[in-house]
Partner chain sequence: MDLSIFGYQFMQNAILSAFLGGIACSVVGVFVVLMHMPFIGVCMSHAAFAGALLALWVGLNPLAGAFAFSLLAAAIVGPLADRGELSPETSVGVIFSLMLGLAFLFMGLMPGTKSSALELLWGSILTNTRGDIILLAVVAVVVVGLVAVFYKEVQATIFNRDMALSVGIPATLTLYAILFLTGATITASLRSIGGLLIFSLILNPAAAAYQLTYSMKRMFVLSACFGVLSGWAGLLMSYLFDVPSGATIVVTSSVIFMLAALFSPKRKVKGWRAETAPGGDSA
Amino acid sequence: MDNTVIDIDSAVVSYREDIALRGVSLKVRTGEFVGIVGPNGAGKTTMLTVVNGMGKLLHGRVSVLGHCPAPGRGCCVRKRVGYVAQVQNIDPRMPMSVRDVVMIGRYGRLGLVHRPGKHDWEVVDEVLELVGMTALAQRPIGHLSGGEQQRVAIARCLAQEPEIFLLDEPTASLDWKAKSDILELVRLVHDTRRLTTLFVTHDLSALPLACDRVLLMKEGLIWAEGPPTELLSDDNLSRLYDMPVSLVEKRRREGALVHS
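Form predicted on its own: structure of the chain on its own:
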């Protein structure tokens, strides 16, 4: 039985003169946790936009959950695909509470013209409990720390009840403790919700080594892929980031590759 939920075949994506993906192919199985690593401009974020139907292919094919998402006609897929980006600056004067912000995630399923009912608020409260934000549910969203705001973003994503969990640099700009906590939470969410997860980062310290598989991306290509214990060697990482092995070793000694 084929349990492939993401099937990308020879995808080419271009933004004006810049080619973001150069004939990339990828298959992801149900329940897999895939880390996507590489320097800025490698095409990592573009890979996620292709999966959630926001990226326009110049060439190739993509199938997600049995559908072919594309800009303007990927709604049925996007309801089943959750997305979390890096922490955004939120005006502390914003009056919305944490609970109300998480409810926004339900509107992908409800539609903008429907009011949330009892079940929807139950879903919101359940995901707030999962991410450890129940005690702050009534606090204004702008009054939270960066790590707390990212927990809310994950809860908002989960309120959508997705099958695929996309994370795009979710620990960027967070301090070491908050980063470690978010990595632990991401793995908890993946396991308890039985999701298929794609985790994008350029920062080695933000890579969960609990990934089932890692893709190394560079210049719009999947440069290498495999189990993290085999792929994340000093030689591979040095060539990926174009830096001396000694620097990679130093970062690893300082705990840059965090287990979650």
Given for the second form:
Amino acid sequence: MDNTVIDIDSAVVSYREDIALRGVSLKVRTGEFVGIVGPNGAGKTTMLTVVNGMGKLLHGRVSVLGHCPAPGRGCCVRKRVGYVAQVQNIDPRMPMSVRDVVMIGRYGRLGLVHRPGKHDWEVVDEVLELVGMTALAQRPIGHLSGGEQQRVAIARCLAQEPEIFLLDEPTASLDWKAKSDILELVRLVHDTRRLTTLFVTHDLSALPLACDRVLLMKEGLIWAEGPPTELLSDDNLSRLYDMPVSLVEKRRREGALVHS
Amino acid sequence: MDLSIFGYQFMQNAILSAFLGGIACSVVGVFVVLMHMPFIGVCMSHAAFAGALLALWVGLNPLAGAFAFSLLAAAIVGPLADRGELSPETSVGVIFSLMLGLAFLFMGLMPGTKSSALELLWGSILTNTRGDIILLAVVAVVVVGLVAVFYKEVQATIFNRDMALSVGIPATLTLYAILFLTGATITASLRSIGGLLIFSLILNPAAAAYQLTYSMKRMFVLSACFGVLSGWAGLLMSYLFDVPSGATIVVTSSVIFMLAALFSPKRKVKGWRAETAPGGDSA
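Structure of the form predicted in complex with the partner chain (previous: the form predicted on its own):
To see the whole picture, the full complex is given below, headed by that same chain.
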């Protein structure tokens, strides 16, 4: 049986005069953990927006979970796709608690008019437990640190009970400890919930080594793909980032420190 | 104090108008404050004012003109805020000044006395008719009803539009509904509070409530209470000191805001944390 959940066929996406994706094709199978690496502006984030139906295709075809996501009519797909973005600035006075924010994850599935019931709050408390945020559940959302915020974002995705898990630089601007904690959590979530995960990063030290497959992206194209051990060679990386190998090597050592 | 004045029909109309207008404006204010777009309120109230003047000039119902113009402003501001083509402040600022310019242009073109135009600028809650009250009641019921029924969509959209979209909530539609409600509320309250002053009845109660609570539901309720309180206390002062009611309503709402800001628990964020989470996390 064909177990492809994401099927992107020669997708072209452009923002004003810039072309963000120049004909990218990708198939992802159920349960795969795919890392997407590349410099800023390579089209990594755009790739994720194509999957959750927020990005508009100029050309090509996308099928996610058997549906065609598109702006305006992507709601049914989006409910089944969890999306974690970078740490965001949240107004410290925002009148929402951590629990309220995680509950937003349930809203899409609940549908219009329906109110969250007892079961929904149980799901919320359960995922807060999983990400280790139970003690802070009643905190105003704006009072959290970056690492805590990302835990909440992951909890919100899980409350959504998604089938696909998209992470867009979830560890950008976090310190090393918070970064490695989040990476561990992502892996745990991927394994225990049997999700299909796409993990985007420009930072090699933030790439979970447990990826099944890595895509290297540059200038709107998939430049290389394969298992992480083969693909992340000095030669590939220095060409990807246009940087001498010695510097890349230094970065990789930094990466090894994080994962050790 | 002689309170026999409250037995008169016009005073009862004013009290009812202040109640309904206070609720509608201050609920809309919560959107404006939490979405960080205070200028949208100013922009729409001036658009409504310009529209009303245009209608007066050509001899139509001023409320119809006000409604059309505030919806027009919403239709222009909405996509700009949504797509982020220009910074929303810039685009709203441009439209705001255009509307103000148009308002004065129409006023200049109008023949005869300008009293009906000035009335729209300053508002005159004491001359509200049964028709005005019915309009305010309809708007207040629609605003409160929609927020209650679609509370979760509204809450998620206010918090973060991209996040709301990504979990499958029709956030763009919700944003337009919010802008539409803002326009309708401003139009309905234009005659009572006036085009220049209405903005503070939108902003102040919500900004005051914002200082006092970390729960969005409570913020809606508190804001509505402050809105009604401003209206009633303003009316009373207007009567006692024989000054224009629009002005006293606005001054009262500003005083409420200042008191709230002064006693806000949010000013002491550190103290709050230590209090509620003794030795809590290691963040």
